[in-house]
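Just one chain follows, in the form predicted on its own, and it is written as structure tokens.
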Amino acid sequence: MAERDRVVIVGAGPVGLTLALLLGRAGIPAVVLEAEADIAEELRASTFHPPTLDMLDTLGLAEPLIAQGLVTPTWQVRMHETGERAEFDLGVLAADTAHPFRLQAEQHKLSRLLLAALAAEPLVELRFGHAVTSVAQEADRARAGGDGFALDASYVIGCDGARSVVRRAMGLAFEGDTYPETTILATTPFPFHEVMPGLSNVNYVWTESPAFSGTFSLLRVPGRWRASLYPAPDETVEQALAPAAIERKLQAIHPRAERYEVQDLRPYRIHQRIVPTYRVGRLLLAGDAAHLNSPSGGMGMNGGIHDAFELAATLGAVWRGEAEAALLDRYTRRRRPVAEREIIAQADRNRARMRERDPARRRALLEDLRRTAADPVKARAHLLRSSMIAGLREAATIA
């Protein structure tokens, strides 16, 4: 077999190990470049959708997954001074799915379970430690290389993340906004569970407290809740991240005597950006590589993962023979309109509902919301799109 006769994945993330694991169990040579000595174990994504873990039990990793996690039925948007909901129960979608729920989970823990399966797999290598700074190709091979390696390949697949080398050696422009606002990503082990009636798991929340600049969100995972907070309208982002802000923001949540635990303090921008094309040559992207978006509705992560299973699909049918130009560019038809429009208009669209101000706007969404909760029919609909089914049926029809 020739040296090129394999594929490259730059990224170690859960998209870029996801996809080395199909490639393997295909009979697809594949070596994984991770800049970093090991996975990233700060809380990043926590939400699995119910296809993402239809996917991953054809991996044999859906079981062991929701064993470190937290099966979650329903999800909700509420007032926070009220207590007043509109909650989605995911059960509706039992007929489309075999995970009628979404899965509260740090995503380093799929990472993990990857990194267990792939040590069985002999057509995979792992190399950490090994930042890509250069990316290039020619008419019948692709290259990356770093400090003292360079490896030949018939792709090089990028699954490095929003400032992915891969993007940038395709030429390509990452088009969109980044969001006025910035996220604070602040996590507790205090049970708000315990002392909020009727919290779901997941809770997209609108409040009048002036500590917020409007709304927050609170979503569990094992052991911990994490809370997305904003900067009060009078605050910067630096005052906001000071100890006395993050303390006032929680106890504005719940009021108790005792301070709270803060475990983990993450700021970050948000951005809503896609690439004209996932592929150029022989070098491909897959994931935040290729879009991004509002972590609203817990759909970049799963996207990425839903990419890896199409492209994984894609290079082996090209591997068996099949025409690989036709297929290769039918990739980008079949994932890039599901970014666009499913994902990062969906999350743009979740965003905006959550950052409402008016009052009464503020109840019509809310009774709206209600409304289709209420409704079988509406509510699978709904559902059918927010848990990102929807955009892979339509998907699998592009020629």
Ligand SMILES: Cc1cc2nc3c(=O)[nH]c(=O)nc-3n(C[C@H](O)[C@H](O)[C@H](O)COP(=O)(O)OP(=O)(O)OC[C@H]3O[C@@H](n4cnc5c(N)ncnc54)[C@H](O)[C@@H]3O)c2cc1C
Contents of the next structure:
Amino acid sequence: MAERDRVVIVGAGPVGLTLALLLGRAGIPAVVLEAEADIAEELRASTFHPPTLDMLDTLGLAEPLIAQGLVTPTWQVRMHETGERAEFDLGVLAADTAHPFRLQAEQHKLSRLLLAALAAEPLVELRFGHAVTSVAQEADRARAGGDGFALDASYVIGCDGARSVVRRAMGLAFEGDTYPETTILATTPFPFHEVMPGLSNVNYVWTESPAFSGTFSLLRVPGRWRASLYPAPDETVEQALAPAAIERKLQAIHPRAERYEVQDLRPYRIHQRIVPTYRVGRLLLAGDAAHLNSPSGGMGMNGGIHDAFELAATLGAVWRGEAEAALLDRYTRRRRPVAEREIIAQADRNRARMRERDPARRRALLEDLRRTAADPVKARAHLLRSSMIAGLREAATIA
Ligand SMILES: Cc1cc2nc3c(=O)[nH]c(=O)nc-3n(C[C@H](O)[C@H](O)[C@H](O)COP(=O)(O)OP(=O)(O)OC[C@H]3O[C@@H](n4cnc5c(N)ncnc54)[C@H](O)[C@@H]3O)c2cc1C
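Same protein, different form: I have the form predicted on its own, so give me the form predicted in complex with the named molecule.
What follows is the whole complex; the chain from before opens it.
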């Protein structure tokens, strides 16, 4: 087999590694080029939705991932001051998925499991410390290169995240915008679940506290809580990041005599962006390289993993000569509308709902969510969408 028959994947994030394992198991040689010396350990995604767990199960990875996470059958929207809440129970999805729950686990745990599985795949080669700086294509091959290396391939797939070089080589715009607010991610081992009655592992919270701009969220992962905090209206981001300001916010969530131990602190900006197409000839995109959304609802990485499954199935058929290369355009037709209409738009609505400041509107939103959560038919419809099942089912019908 000629070296240019292989597939080159740029980026060893959760999406690139999932794709590599799928290709390797399908008998397709692949090389993963990763700029860094190891996979990223920073805290980013922490929620795995049911269909992602169903997909990972086909790779034998759902069980070991579940063993390292928190099975989370409910999530909620709540009013901080009164504790009133609308709680959604994913149990109503028991007939729709083998995993009717969210799994709270850090994304690097999946990446580590993928790395271990890839070590046993003779057709996949991982090259860390290989930053790709140039990507090109001709009629019969694509090429990715960097300092001291150049690889020919049948396809180059950009799984290289928000600042994708593959996307730039494809000449694609990354249309959309950046939200004005900065989110501050703070983690603490303090057990909020022991002091805040009725807390789920995933909580989106409205508050009147002057320490915030109306909202915060509390997400639990094994051994710690991850709080998304927003600067108060009179605070700059720099002021909000000061240890005393973080302490003030955590004390506003739960007052206590001792100071909070803060393990990680990270500000980040959020974008909503998408490319016009996921394929230009022999160059393709998956994951954050193709689409970015607000983390509200926890869908970015999940959507990228769904991209990897769809792309691996399509690319496999084309690579083996069972289908024309034009079938690769179906990948865009199936995945782009899901990213645009389900992931980006839904995350945008989630964000907007939690940023509502008007008390009467908040109350109406809460009552509406409560009615939905209490009605099994409406709750199932709501959860099929927010758990990313509805979008996948619609995409599967696209020819
Ligand atoms: C605070 C936060 C919370 C989030 N929470 C959730 C959540 O709960 N659920 C969810 O689904 N999503 C969530 N997300 C989004 C999620 O983290 C991303 O969608 C996910 O990491 C995308 O995976 P990826 O593999 O596409 O890209 P990345 O994880 O960004 O990986 C890209 C890889 O490519 C490498 N790379 C980049 N450029 C090059 C190059 N030129 N050459 C070689 N290698 C290169 C990088 O080093 C990196 O390893 C969250 C994001 C943030 C910031």
